[in-house]
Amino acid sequence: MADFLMALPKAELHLHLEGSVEPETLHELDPATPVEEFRALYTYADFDAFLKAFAAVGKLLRTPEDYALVTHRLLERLAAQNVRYAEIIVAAGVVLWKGQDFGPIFDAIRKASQGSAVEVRWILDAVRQFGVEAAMQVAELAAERTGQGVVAYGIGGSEQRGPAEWFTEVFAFAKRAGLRLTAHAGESMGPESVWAALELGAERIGHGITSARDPKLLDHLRAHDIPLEICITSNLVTGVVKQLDQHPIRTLYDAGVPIVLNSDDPGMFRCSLTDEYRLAARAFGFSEAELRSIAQNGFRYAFRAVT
């Protein structure tokens, strides 16, 4: 299985740049702070605690050069796993929240990706709980960069504190600008959150695991070929799934819902995309043929044709 997983061409469609940062990289950026302090930051009692830690990591990225370094480190790790393609989520909403100029940061990220063995495109992400105005600012940044590798717009953060219904006009603007649409939903809230994201026009659902509770939603996802971006380790670490054997990945797959495996925040969760495939095989009995099909979904449901 190890040899099979290494040889398997893979794609990442749900991968946060800031969440990829390992404690050791933070220490590289700030050698005066012991690495143990950064490791302690990566402990989460619940989902809200994770969101706070994610924001704290974002604050530690202070310059375009910092963003370039973490991009370089991430792409090295992806290439070592035979990841051929990645749509990397950049938390533009956090950059604006910090009061930073997004332009130089994005330019540095983009430059750092050039020459990588991994083909990269970008998704700009707004933070739900920051509200509609902040989300529209991110959509405008994304629209301005459709010719620079930005392929999609999405929303993340707290489903409860930023209901999807707020963002109808923002998503309509992004669609008119030629951006593809995605949304984190059905992670910490129930299937009603997924339905709301679909009403916005989301073409892929980040997580979406609570869809398993709603047979009509499962039928809808299957019939309309809408994929769920599944991140097993993430769901366990943030506590939205309490035990591994309670994760609904097998239920979703067996219901015919298209799924893609992803690492989400590999630095913050101490996992990798290869780990997610290995976990699917070990804990849920996915065969090599099934894993190959899931890997192919990563390319099939990419927001651009993969070369």
Contents of the next structure:
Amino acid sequence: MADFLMALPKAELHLHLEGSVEPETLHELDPATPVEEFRALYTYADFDAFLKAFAAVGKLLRTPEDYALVTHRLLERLAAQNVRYAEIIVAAGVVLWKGQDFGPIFDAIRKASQGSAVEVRWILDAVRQFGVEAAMQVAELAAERTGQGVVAYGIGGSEQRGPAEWFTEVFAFAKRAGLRLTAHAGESMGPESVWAALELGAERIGHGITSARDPKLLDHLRAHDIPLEICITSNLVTGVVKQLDQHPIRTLYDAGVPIVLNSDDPGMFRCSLTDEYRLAARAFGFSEAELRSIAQNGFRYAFRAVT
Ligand code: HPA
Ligand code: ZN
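Please give the corresponding structure for the form predicted in complex with ligand HPA, as opposed to the form predicted on its own shown earlier.
Once more the chain from above appears, this time first in line as the rest of the complex follows.
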């Protein structure tokens, strides 16, 4: 199985650049802080504690060079796992929140990705709880960069503190600009949050795991061919799923909902895409044929234009 998973050509569709940063790299960026402190930052009492840690990592990325460094490190790790294609989510909302200019940061990230064995596209992501104006600024940044590998616009952060209904106009704007649409939803809230994201026009759902509680929603996702970006380790580490055997991946898959496997924040969760496949096999009995079809979904549901 290990050889099979390594040899399998894989794609990452739900992967945050900032969440990919290892504690050791944070220590390199901020040598005055012991690495143990960064390891401690990467343990979360609950989902909101994770969101706070995510913002703290964003703050430690101070310069375009810092962003370039973490992009290099991430792409090396992806290439080593035979990940052929990645849509990397950049928290442009956090960059603006820090009061930084996004242009030089994006240019540095993009340059750092050139020459990688991994084909890369970008998703710019706004933070729900930062509100609609901040989200619109992120959509504008994305719209200006559709010729530079930005394929989609998304929202993440707190579903509770930033309901999807706020973002109707923003998503309409992004769509008119030619961007594809995704939203984190049904991660820390129930299926109603997934319905609300679909109402916005989301074409993929980040996590969407609570859809398993709503048979009508499962039918809808299957009938409309809307994939869920599943990240098993993430859900356990942030505490939105309490125990591995309670994760609904099997229920979702068996209901015929398209699923893709992803690592979400591999540095912050100390996981990898290959490990997510291994976990799916070990804990949920996915066969090699099933895992191959899930891996193919990673390419099938990509937002890149098919060339
Ligand atoms: N959910 C919400 N916000 C996030 C996530 C996530 O999985 N990763 C980084 N920010
Ligand atoms: Zn995420």
